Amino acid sequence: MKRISEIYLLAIALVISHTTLAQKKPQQPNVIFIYADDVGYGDLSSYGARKISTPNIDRIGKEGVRFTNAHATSATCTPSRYALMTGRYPWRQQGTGVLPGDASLILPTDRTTLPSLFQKSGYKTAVVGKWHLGLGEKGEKINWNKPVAKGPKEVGFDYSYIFPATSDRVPTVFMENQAVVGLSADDPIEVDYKNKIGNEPTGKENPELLKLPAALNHGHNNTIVNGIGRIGWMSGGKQARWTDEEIAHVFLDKAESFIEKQAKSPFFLYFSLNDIHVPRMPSTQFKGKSGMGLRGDVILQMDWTVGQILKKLEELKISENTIVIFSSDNGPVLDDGYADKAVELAAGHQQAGGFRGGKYSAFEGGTRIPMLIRWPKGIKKGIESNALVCQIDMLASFARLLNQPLNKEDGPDSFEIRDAFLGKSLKGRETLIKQGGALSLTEGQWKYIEPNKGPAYYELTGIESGNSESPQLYNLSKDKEEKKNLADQYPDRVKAMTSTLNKMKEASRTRP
C-alpha cells in the first residue's frame, strides 16, 4: 500500500510539474506587418520630413529599430509583394510585373510562403488590404460572381479582406474570403482590360463627370467609379463598389476586428494599406489638413491608421509581445496618373529623402524604403541600424525565430538575418539584387547598375529611370545621390560585380 501511495504522489507531482512548465512556456509573439504603398524614404518625419509629421509611425522606431539601409526588392508593387511572400527574387519568374486587376494568382501554392510559415507554427493568419498578387487559376478568366478558387487562402491566410489589385484598377470591390462583398445576384460583375464593356461613362468620353481629373496618357480614363476614372472597364456590381474616401476606415475596422478575435493566441496580420497610392482620396477627417494637398492628407491618414493599431494592442494588453513592422513596397511617386497637384504642393519636401530616383527607378529612391520594427518584449528602444536588410529576408528570419525548418526549395533568395531585424546586430546581408528598369547589385558601399536600353527618364512620372547603355558604379557611402559614375575609374570592380550578378541571375540559390 505504501508503494502504491508513493507512485500516486509521484504521478501527481509530475502532472503538477508538467502543468507549471506549460504555464511558464512563453507565448510566441504576435506579428503585424503594416505594408504601406508608394511611401518614400523621406515621407516620414523620423526620416527627415519637415513639412509633415508622422508621430505614430515614428513611435515604432523610437520604441524599437529604425533602419536606414532597408530595401524592397523592386521599385514597383507586385514584384516587391511577391518577394516578401515567397523569399524569392521576382525577376526569377515571368509574370511578376505590375498586374492588371484580372490577373491569375502568381504565388506558389506548393511552397512555404510567409503566411503558411506562421500557420505551421500554430498562428492564425490574415491579410487585410491591398492584394495585387492575382486571383484564380492560371489561364482562366475570373468569375467575380462566385467565390474565387485560388487566392489568399491557398497560400496560407486563414482570413482575407482585400481588394484585388490597386484602387486605380477595376474591379473596385472588396472581397472577403475570396468572394465579392455586397454583390447582388441580379447585377453581375464583368471586367475587361482590353476592350470596353457595358455602357457606363468613362473618363475619356465623359471627363466632365470626374471629381479627380486624370492626367494625360496614364490610362486612368476608363470606367468611372465614384467620380474617378480607372484603369480597365467594369460593368455591374454597383451595390458592391467601394467609396474611396471610406477605404482606410473599412480596412482598419477589419484589421482591428481580427486582432480582437485572436488576442488570446498567436496571430500574424499582413495589413496592406491602400495609402498612399493613387487615387489619393482621404476621408473627410483628413481632407485639407496637411497643407500638402491630397498626397499629404493621405500620409496623415496613414499615420493615424498606424496609431489606431498601436492603441488597439494596448487596449487588449498584448502590445508587449507583438512585433509591429512598418515598411513600404517601393519608393515614392508624385505624379502617377491623376491631376491632384502633388508635384506643386510638395515643394520643399524630399519624398525620396535625398536619394536619386523614385518609384519605377533603378536608383536608390526606387527601393530604399523606410522600415521600423517594434517588439517591446524582444527589442531595445531607440536603435538606429544601417544594416543592409531587405523584405525578402522576412521568410528565413521568421523561420529561425519560430524554429520552423525550410526546405531547400523554399525562399531560395531569403537570408536569415533575424538578429539584424531585432536590432541585436548591425550586420545584415552582404549583397542584394534590386529591380528597377535595370537590375542592380549592392555589395557593401558599392552599387553596380547593369546596362539597360530603356529610357533614361520616365516622362509620365517625371522620374529618372536609372537606365543607361553603359555600366554604372556608385560609392553609396560618399555619393548617396548616385551622381558620380565611377565605372571608368574602377573597371576591375565593375568586372567583378558584373560576374557576381550574372552568376546570381543564372542559378537560384538553394538552402543547405
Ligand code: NG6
Given for the second form:
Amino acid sequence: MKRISEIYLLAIALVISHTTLAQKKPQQPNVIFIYADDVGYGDLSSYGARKISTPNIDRIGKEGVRFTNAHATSATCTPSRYALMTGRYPWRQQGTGVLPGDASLILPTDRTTLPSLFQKSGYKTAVVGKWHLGLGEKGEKINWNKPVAKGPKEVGFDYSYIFPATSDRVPTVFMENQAVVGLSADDPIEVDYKNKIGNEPTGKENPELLKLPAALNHGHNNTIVNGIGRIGWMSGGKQARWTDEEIAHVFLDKAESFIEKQAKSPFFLYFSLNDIHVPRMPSTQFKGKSGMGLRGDVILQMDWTVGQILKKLEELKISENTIVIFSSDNGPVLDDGYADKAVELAAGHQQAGGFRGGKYSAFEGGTRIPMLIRWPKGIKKGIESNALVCQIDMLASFARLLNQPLNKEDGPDSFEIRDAFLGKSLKGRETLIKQGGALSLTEGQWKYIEPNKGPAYYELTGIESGNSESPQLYNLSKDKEEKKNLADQYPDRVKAMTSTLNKMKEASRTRP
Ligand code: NG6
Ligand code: CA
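Next up, the form predicted in complex with the named molecule. The previous block was the form predicted alone.
After this comes the whole thing, all chains and molecules, with the earlier chain placed first.
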C-alpha cells in the first residue's frame, strides 16, 4: 500500500514539474515585418519630416529602437527584397533587377529563406502585399488562369495574398495562395510585356481616358486599367482587376485576418505595402488630406495602416510579445513617371532627409532608409541606434533569436547582429556593400563608390545616380551629403577599399 501511494505521489510530482516547465518555456515572439515601398529617410516625422506627420509609425521607434544608419541593399525594389528573403547580395545572381510582372520566381527553393526559417521554428507564415520576386517555373510562360506552380509557398510562406509585381505593372490582380482572385472562367487573362495583346485602350493611343496622366514617351503608357496606364499589356480578367483606391484596405484586411487567426501561436507576417509606390491612388478617406498631393496622402494612408496593425495587436492582447519592424525597400522618388504633382507639392519637404540622391542612386538617398523596431517584452523604449545595420542581416539575426542553425550555404552575406536589432548593442556590421547603378562599400565612416559608366543624372526622375567614371570616396561622418569627393586626397584608402570590395565580390562566400 505504502509503495502504491509513493508511486502515486511521484506521478503527481512529475505532472506538476512538467506543467511548470511548460509554463516557464517562454513563448516565441510573433514577428511582423512591415515593408513599405519607396519611403525615404526623411518621409517620416520621426526622421525629420515637418510637412507631414506619421504618429503611428513614429510610435514604433518611441517604444523601441529607431535606427539612423539602417540600409536596404539596393536602391530598387526587387534586389532589396531578394536580399531580405535570402540573406544573399542580389548582385551575386543575374536577373535580380526590377522584374516585369510576368517574370519567373527568382528566389531559391532549396535554401533557407526568411519565411522558411520561421517555419522550421514552428511558426505559421504569411506574405500579404506586393511580391515582385517572380512567379512560376524558370523560363516558363505563366498561365494566369490556374494556380502558379512556384511562388511564396515554395519559399516558405504558408499563406499568401499578393499582387505579382508593382501596381504600375500588369496583371493588375490579386492572387490568394497563388491563384488569381475573382477570375471568371469565361474571361481568361493574358499578359504580354513585348507586344500589345487584346484591343483595350492604351495610354499611348488614348491619353484622353487617363485619370492620372503620365509622360507618354516612356513607361506607363500601355494597357489602361482603372483610368491608369500600366507597364505591359493585359487582356481579360475584367472582373478580377483591382481598384487602386482599395489596395491598402484589401491588404490591411487580409493582414488583420491572418493575425487574428494565428493570434494564439507564433506567426511571421511579411506585410509588404503597396504604399507609397506609383501610381499613388489613395482611398477617399485620405485623398486631399495631406496638403502635399497624392504622395503625401498615401504617406498618411500608410501611417494609418500601421496604426491599425498596432491596434489589432492590442485588441488581441498580443502586442507585448510581437516584434514589429517597419522599413522601406529603397529611397524616395517624387516623379516616378506619373504626373501626380509630387515634385511641386513637396516644396520644403526633404524626402531623403538631406542625403544625396534617392531611389535608383548609389548615393545614400538610394539605400539609407528608416528602420524602427518595437518589442515591448524584449526591447527597451526610446533607443536611438546609429549601428550600421542592413535588411540582409534579418536572416542570420532571426536564426540566432530562434536558435536555428543555418547551413553554410544559407544567407552567405547575412550577419548575425541580433543585439544591434534589439537595441542591446550599438555596434552593427563593419562593412556593407550597397547597390545603386554602381556598387559601393561602406566601412565605418567611409564610403567608396566604384567607378561606373552611365549617366550622372537620371532625367526621368530628376535623381543623381552616383555614377562616375572616377572613384569616389566620402567621409559620411563629416559629409553626409556626399559632396566632397576625397578620392584624390586619400589614394591609399581608395586602393584598400577597392581591394576589400573586390575580395568580397569574388569570394563565393559561405556564412560569415
Ligand atoms: C521603373 C518605373 C517606375 C517603377 C520602377 C520600379 C517608368 C517610367 N518607371 O521602370 O515607375 O515602377 O521601375 O520600382 O516606367 S520598384 O520600387 O519596384 O523598384
Ligand atoms: Ca521600391
